[in-house]
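Single chain ahead, by itself, as structure tokens, in the form predicted on its own.
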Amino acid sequence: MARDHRTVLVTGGAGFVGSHLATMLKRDRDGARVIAFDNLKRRGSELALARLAAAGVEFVHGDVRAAADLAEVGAFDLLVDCSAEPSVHAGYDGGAEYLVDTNLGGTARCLDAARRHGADVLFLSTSRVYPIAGLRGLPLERRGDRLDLAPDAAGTGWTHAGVARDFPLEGARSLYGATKLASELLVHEYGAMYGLRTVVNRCGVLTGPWQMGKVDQGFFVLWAARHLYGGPLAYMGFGGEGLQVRDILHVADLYDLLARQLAALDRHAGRTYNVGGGRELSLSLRELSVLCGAAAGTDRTIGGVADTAPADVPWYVTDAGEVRAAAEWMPQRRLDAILEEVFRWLTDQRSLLEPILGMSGGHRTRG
């Protein structure tokens, strides 16, 4: 079985997370060949190509749904699977084929390629594997400008600290969440059946420079961009007050965790972890608006739409205590530093980014 990871395949490698992980893996693995594999479907993913090339990462244009495309890559020792249709709202318009084929069929194709080459696998999953009704059923109350749990509140798989890995999985979670949960099962089956070392990380909200924020993914960057560039914003759902809460994690902190997992892979193989910034890095949309307004020097009015979309949840904070203990890992980048970095990037790259993140893109942010 592969141990040295001299050839690393990052699927979804031109996406926000994949491109960052690919460049950092290349930076830290002297002499390793790192391949970013992507179909460039997402708007803005083409902007990653220059950064990948400058870092010495090879780019292969291909689709995870096509076994032949993956075969053309050749042998690899480590698969970092970041490929996905990432929108939790995907499929609600009746078109689910691409979502299911990419997120579930693509995982199967990637795992089969890993099996052929005896490669280790790091699979990035999502917090959206947890059922919508269960998350909506948490005993939330308004506390200042956010919804929150009482300090002594607790139940199966959740406490004031956040949602843990053993949160009940019974119930509907969106097609996006379902395909990722099914993919997790495939990852573990391939590990058990073929002797692959696999790790599943259920990630919450990831952020950082070069994220092309949209309504349904990357709200932190989108909110900052709209405060800087202008363009409409509205609080969507849960009364339209902007009280819904998420925790965020800088993509470089995610990489630091993955590097620790790779350094002790036998210890982590077969495990599933909840990964996120936790309560310390949580905020509501209303709180984010205050921070963005101060950073941009603007005081803008944000509208609200009370109606809640089917896939929206009012509160998700990651209880990452299990992975913090197992990997001896803690996020190092705090909210103020992340926001400062994002605004600096938005300012420095304004001519490139404003057409994508400004007035012309989607403007509402959901729960």
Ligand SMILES: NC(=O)c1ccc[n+]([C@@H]2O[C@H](COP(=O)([O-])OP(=O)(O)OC[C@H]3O[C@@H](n4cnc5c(N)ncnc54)[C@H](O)[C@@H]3O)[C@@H](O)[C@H]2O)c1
Contents of the next structure:
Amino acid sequence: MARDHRTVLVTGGAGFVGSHLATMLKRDRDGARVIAFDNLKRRGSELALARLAAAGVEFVHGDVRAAADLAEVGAFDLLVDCSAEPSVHAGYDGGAEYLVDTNLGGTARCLDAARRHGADVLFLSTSRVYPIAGLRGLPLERRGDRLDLAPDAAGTGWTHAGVARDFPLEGARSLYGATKLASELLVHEYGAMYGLRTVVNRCGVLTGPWQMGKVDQGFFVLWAARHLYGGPLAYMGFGGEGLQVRDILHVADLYDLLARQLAALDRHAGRTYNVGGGRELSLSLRELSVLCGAAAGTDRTIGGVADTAPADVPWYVTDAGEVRAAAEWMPQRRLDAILEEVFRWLTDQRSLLEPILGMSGGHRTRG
Ligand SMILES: NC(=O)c1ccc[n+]([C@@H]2O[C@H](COP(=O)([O-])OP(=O)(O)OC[C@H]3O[C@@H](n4cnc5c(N)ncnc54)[C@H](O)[C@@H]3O)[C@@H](O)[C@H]2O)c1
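Structure of the form predicted in complex with the ligand (previous: the form predicted on its own):
Then the entire complex follows, led off by the chain already shown.
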């Protein structure tokens, strides 16, 4: 049954994705209450508060690990869950508690709240649910300035077009990926047991202005910022040549997809999709350096660190064919337009952003 979604709760609503989705949901839902709920753990999330207020989004300071914080929000009829510790490298230093409690426990608390109010649920999952060994096992070869698959190569759940939803799930995937996959299972169970309408979108790399890129997450913005503001950059892992590849998706294109899913929720309920920009929006770090150098007017020599971090994968391109067909959706924003927008934002907001994204924000980038 269609619902109006007059009260929308966006957890992680001061984060990069959450703040964009909250302001766009508010823009497109006349008279609706949109609540951004966040504990401001991520450095830079506090900068979203002024944007949220200007857009008419209410902010609630709270923690998804605390059921009482979520109860204080009151009733809502749509939950968009964007709260997370989003780094695939989190936990490797031995501190897994925050990651597991937020990414898995927090999902459970959010689902409990959604169940109490009979709310619909959009859950943002990740391409990192796919195992590290499986992705490292793809038959990649160097093609120009990137690693790539041969055009006719194919296997279970992957082709030249990218990694599809049915890529095999057996194997270790990082605690980040594991908490997200476990959360997906919970989302489906709450859907089946309590009749909630839920959609899971497994996203590849998302980007756009207001992403507080850091060494271990948000490489596209950090790479651009370091070219513009200065600050160290290094190609890390896989021989240190910068040949590793990702596809990117602009957060506004993600929003367009979610809006389509919400408009036809009965059709999408219970589904899991792989979501990303796809091959046309893919690039290697080395290729990104060329684009950033041109945009910043610099010609930097970037060194390499050959050692590969345990969770790194050399290539991930999303095969989003399934969701493109199901939602009649196509990303509209191209690579050059996204880069131009990010550089314009970095230039306009330099005094605000340089302390976070420049020299002091970390010293190397994993990509
Ligand atoms: N950015 C990407 O490339 C990407 C890719 C795939 C999936 N995702 C998923 O999208 C979602 C949003 O990611 P993002 O890039 O906006 O990250 P982000 O770090 O910018 O936003 C997450 C927000 O959650 C908040 N938060 C963290 N712990 C919390 C807690 N215990 N209680 C309440 N709030 C808490 C943080 O302060 C932050 O504002 C995450 O679920 C992430 O896993 C992101």
